[in-house]
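Here you get one chain, nothing else, as structure tokens; it is the form predicted on its own.
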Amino acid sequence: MRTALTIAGSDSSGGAGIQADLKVFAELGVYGLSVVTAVTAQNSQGVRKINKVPPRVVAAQIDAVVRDIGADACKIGMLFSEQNVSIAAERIERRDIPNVVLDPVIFAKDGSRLLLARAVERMRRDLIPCCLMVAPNLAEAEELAKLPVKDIESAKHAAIKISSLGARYVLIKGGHFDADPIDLLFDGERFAEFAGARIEGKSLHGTGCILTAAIAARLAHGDEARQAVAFAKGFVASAIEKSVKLGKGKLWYYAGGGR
């Protein structure tokens, strides 16, 4: 049985964070392990409250599951504090965790900040060099690269800048482009574009979580990075099409059926 670890925040509405990651892992045939970094009170209308998990508890969770069961891949999502960023980086290196995919969760869909400013710098310095892949959306790419990102050309410049921080691959998620949602993968030398059709009328909660969890699951199964990204792109499109409307807000939720 292949295993995948998610290091992320808990989403009380079940649409993102560790809840979404574990759903994806199960659907894709890998056994999911989880490390909770923060507890959020949120729903379809937004984030109400965030309480971080103490760094020593984050470290203990990682040690408990990796030393016993092990992980064939790892997806990192919301870390919230600079201390948790450092703990994640230190434990990845100490426990030799492979195939790490970082979704640098900085902002929630409603604009709430989910990674403090000091933590972004810590991420650039300590965590990104430990990762196989970093997968920011446009706003996150701007923060990490310290460059404006508005179109494909500026996304390429940002990918090169982020790659220089030490990650093997950089995937710029293009869902927020004004034109078609083209994801851009940079391997340190070449770019690959993954086109997709925009699905109107559904604002799916947790698309970044679902995408990166699917990538991690496929890496756990032995896919190369480009294969994993191509699969995950289609998986997310299917998840959006099959999503359900819950709650009083404008968000839709992943309900399985991403394959």
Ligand code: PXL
Second form
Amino acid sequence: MRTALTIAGSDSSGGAGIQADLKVFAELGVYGLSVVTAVTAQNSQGVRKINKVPPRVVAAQIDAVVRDIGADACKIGMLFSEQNVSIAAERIERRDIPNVVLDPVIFAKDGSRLLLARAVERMRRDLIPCCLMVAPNLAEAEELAKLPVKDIESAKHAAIKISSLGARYVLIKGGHFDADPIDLLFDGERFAEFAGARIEGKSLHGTGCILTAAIAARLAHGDEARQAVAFAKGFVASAIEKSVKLGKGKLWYYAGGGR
Ligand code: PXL
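Having gone through the form predicted on its own, I am curious about the other one (the form predicted together with the ligand); can you provide its structure?
Whole complex next, starting from this chain.
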């Protein structure tokens, strides 16, 4: 059976992070391995507390599963600290982990920082060069490219700059464009555009996690990057449609059923 590894934070409310990734992997028929980088206490109303997992424990989790079972693809989400960024980069290189998709999780929907400011520089320098694909949203693209991103033109500039940091593909998630939500995939030479309809009324928690986990699952099955992105876009649209309203806040939750 194909395997996919998630290196990400735990979300106590179960809709994002490790919990979302494992649901997606199961649904897409890959065996899910998981390395926890931080433990968040959160619910539909916001992030209450973040506890980081010590870097040596992150490294030990990666070593344990990759040496023994091996990963056909890997998705990286919340890392929180600069030490965790470095450990992830170092182990990906040392263990030769293939098909790495980085969701550079910087902010939660309530604005909480899920990656410390000083860790962003290290992500640019050490981690992005180890990745097959980096998939920032507009705010994350601004931080990684150090450029304002407001529209498709500026998103393309940011993609080119992030690509020059060393990732083979850059996927800019345009869900927050004022106009239509368009995702842009840059392969170092050309852009492919993935249009999607905005699904009104449901703010799905963990959308970026679900998208990148689905991309990693499809890469584990052997898809090319472009095919994997096209599939994952449809998967997220269906996950939004089937999402459920839980808790007293404004968020909707992924309950499986992306297909
Ligand atoms: O959706 C971003 C995200 C990723 N990972 C974890 C999170 C969140 C958002 O809250 O908690 C663990």
